[in-house]
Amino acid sequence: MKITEIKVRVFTHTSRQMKDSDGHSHPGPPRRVRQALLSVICDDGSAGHCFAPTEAVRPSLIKDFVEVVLLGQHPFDREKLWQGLAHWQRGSGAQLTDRTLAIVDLALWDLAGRKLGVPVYKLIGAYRDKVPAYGSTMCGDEIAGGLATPEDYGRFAEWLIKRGYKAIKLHTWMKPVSWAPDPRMDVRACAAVREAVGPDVPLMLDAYHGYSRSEALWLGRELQKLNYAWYEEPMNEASMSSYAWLAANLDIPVIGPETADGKFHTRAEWIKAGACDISRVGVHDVGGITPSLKTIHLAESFGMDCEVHGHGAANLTLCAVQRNGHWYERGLLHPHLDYDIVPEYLNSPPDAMDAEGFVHLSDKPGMGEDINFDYIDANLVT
C-alpha cells in the first residue's frame, strides 16, 4: 500500500459570511467563494480527504514539498510523514505553514479511518462519544440587531441558552469597529451576558489580542468579579513573559497559547514559565492531529487541562479522545446567521448539536465528514 497521488480539487460554494479588514468573520449576503479539497490517494484505491483554503494547497506547495515527502510512502506512517514535512518548513522560505501540515495530516488520518472502516476517534482511542458545546460568538460589530451593544450580547446569550448551549464564550469588539478596542465596553458586554444567563452558566472571554499589560490586568480583575471561567488572549502571544506576569496576578484561569508559532514546543515553554493555567490546541494551530495529541498529553502530564480551539470534525475528534478537556467550541455564532445550515459540499452537518447541548461523534469511517463529492465535482474551478 503506497501513496500514488496528491489531488487538489478547487470548487465554489455559497457562503453567508464576509471578513472585515482585520480578518474577522461577520454575517453577509450570500456569495460564491472558493474552497479546496485535498485528497491523498493510494495504489489500492483508498483515499483520505481534507477541506482547505485554496492558498494552503496551491500547486507549488503540493509539488515542491508535499509530493516529495508523501509519494511512494505508506499512508499509515503518519508520524514519519508529519516529521518529514515539519523538517521542510525551515528551508521552505516560510511557504510551508502549519496550516498546510495540518491539512495533509488530517487527510492521512481520514484515509486510515476509511481504510480500516472505523471513525478516527476510535482509531486513536476514544474517551467519549459526545462532547458538551459552548456557543462561541462572532466578534462584535456595528450591525443593527447584531452584536453592536452590550444589550445585544445579553439578548443573544439568552437565545443561546434556550438553544441548548451550556456555556458561552464572547468575542467582543475589535478593529476595524470604529471605536474599538475598549476594555470598558468588553466588561459591559460580559456583565450583560452574566446578568442574562444567571450565576451558574460557565462564561469565557476571548479579548482583543493587543491590549497592554495594565489593560489586560484591569479587564481580568473585572472578569473575576463576574465569575468567568477563563480569560483568553488579551495580549500579543509573542510575549510569553507578559502572560506569565498576568497569570501570576490573576485568580481567573488564563488559557493559551492559541496562535503562537512553535507547535507543542511553544506550549511546553508556556507551561514551564507559568504563562497559562489551561493549555490550548487546535488542529490548524499546531499542524494537525498528530502534534495536537502531543500537546494534549503534555498538558495532562502536568495535571493541566488542554481545551481545543476551533470547530469542525477534526477538532471534535480531539475533544473525543482526551480526558483533560471539557468543551467543544461551536461557532462562530451570530444573531443574523443560521449556523445549522449544512454547507453545499456536505450531505449532513459535521457537528450537529442536540437539545441538551451535546455534539455527538459520527460513526462514519474516517474523520466523520459526509462529503458531497457530486456537488464538488459539479462545481470545480478549472
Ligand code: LLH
Contents of the next structure:
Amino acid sequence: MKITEIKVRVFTHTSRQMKDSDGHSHPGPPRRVRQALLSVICDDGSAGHCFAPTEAVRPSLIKDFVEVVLLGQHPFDREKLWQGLAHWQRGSGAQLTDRTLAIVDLALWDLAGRKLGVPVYKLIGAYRDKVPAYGSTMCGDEIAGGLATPEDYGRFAEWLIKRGYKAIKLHTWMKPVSWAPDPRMDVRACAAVREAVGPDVPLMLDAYHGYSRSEALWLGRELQKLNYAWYEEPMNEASMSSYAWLAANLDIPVIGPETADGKFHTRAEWIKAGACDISRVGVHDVGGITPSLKTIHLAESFGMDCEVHGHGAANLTLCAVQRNGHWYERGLLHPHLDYDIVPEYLNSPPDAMDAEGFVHLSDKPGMGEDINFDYIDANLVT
Ligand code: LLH
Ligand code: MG
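Can you return the structure of this protein in the form predicted in complex with the ligand rather than the form predicted on its own?
Below, the chain from earlier opens the complete complex, with every other chain and molecule after it.
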C-alpha cells in the first residue's frame, strides 16, 4: 500500500462569520467563502481527507514539500512522515507551517481509520465515547444584542445553560473594539456571568492575550473571587517567564500555552518552568494529532491536565483519548449565530451536543466527519 496522490479541491460555501482586523471571528452577513479539502490517496483506492484554509494547502506547498515527503510511502507510517515534514520546516523559509503539518497528519489518521473501518479515537485507544462541552463565546463586540455589554454576556450565559452546557468560557473584548481592552470590563462581564449561572457552574476566562503583568495579576485575583476554574492567555505567550511569574502569584489555575510556537517542546518548557497549572494543546496549534498525543502524555507524566483547544472532529478525537482533560471547546458561540447549522460541505454535524451537554463521538470509520463530496464537487473553484 503506497501513497500515490495528494489532491486538493478548492470549493466555495456559505459563511455567516467575518474576521475583524485582529483575526477574531464575529457574526457577519452570509457570503461565499473559499475552503479546501486535502485528500491523501493510495494505490489501492483508499483515501483520507482533511479540510483546510486554501493558503495552507497552496500548490507550491503540496508540490515542494508534501508530495516529496509522502508520495511512495506507506500511509500508516505517520510518525516517519510527520517527522519528515517537521524537520523540513527549519529549511523551508517559514513556508511550511504547523497548520499544514496538521492537515496532512489529520488526513493520514482519517485514511487509517477509513481503511481499517474504525473511528480514529478507537484506533488510538478510546478513554470515553462522549465528552462534556463548555460553551466558548466569541470575543466581545459592539453589536446591539450581541456581546457588547456585561449584561449581554449574562443573558447569553443563561441561554447557554438552558441549551445544556455545563460550563462556559468567555472571550471578552479585544482590539479592534473601540474601547478595548479593559480588565475592569472583563471583570464586570465575568461577574455578570457568575451571577447569571450561580455558584456551581465551572467558568473560565480567555482574556485579551496582551495585558501587562500587573493588569493580568489584578484580573486573575478578581477571577479567584468569582471562583473561576481557569485563566487563559491574558498575556503574550512569547514571554514564558511572565506566565511563570503569574502562576506563582495566583491560586486560580493558569492554562497554556495555546498559540505559542514550538509544539510539544514549548509545552514541556512551560511545565518545567512552572508557567502553567494546566497544559493546552489543539491539533492546529502543534501540527496534528501525532504531536498532540505527545503533549497530552507529557502533561500526564507530570500529573497535569491538558485541555484541548478548539472545536472540530479532530480536537474531539483528542478529548476522547485522554484521561487528563475534562472538556471539549464547543464554539465559538454568539447570540446572533446558530452554531447547530450544519455547514453545506458536511451531511451531519461533527459535534452535535445532547441536552445534557455531552458531545458524542461518531462511530463512522475515520475522523468522524460526514463529508458531503457531492456538494464539494458541485462548488469547485476551477
Ligand atoms: O481570539 C480569538 O478569537 C479566540 O481567542 C480564539 O483564538 C479561540 O480559538 C480561542 O482562543 N479559544 O480558546
Ligand atoms: Mg484560547
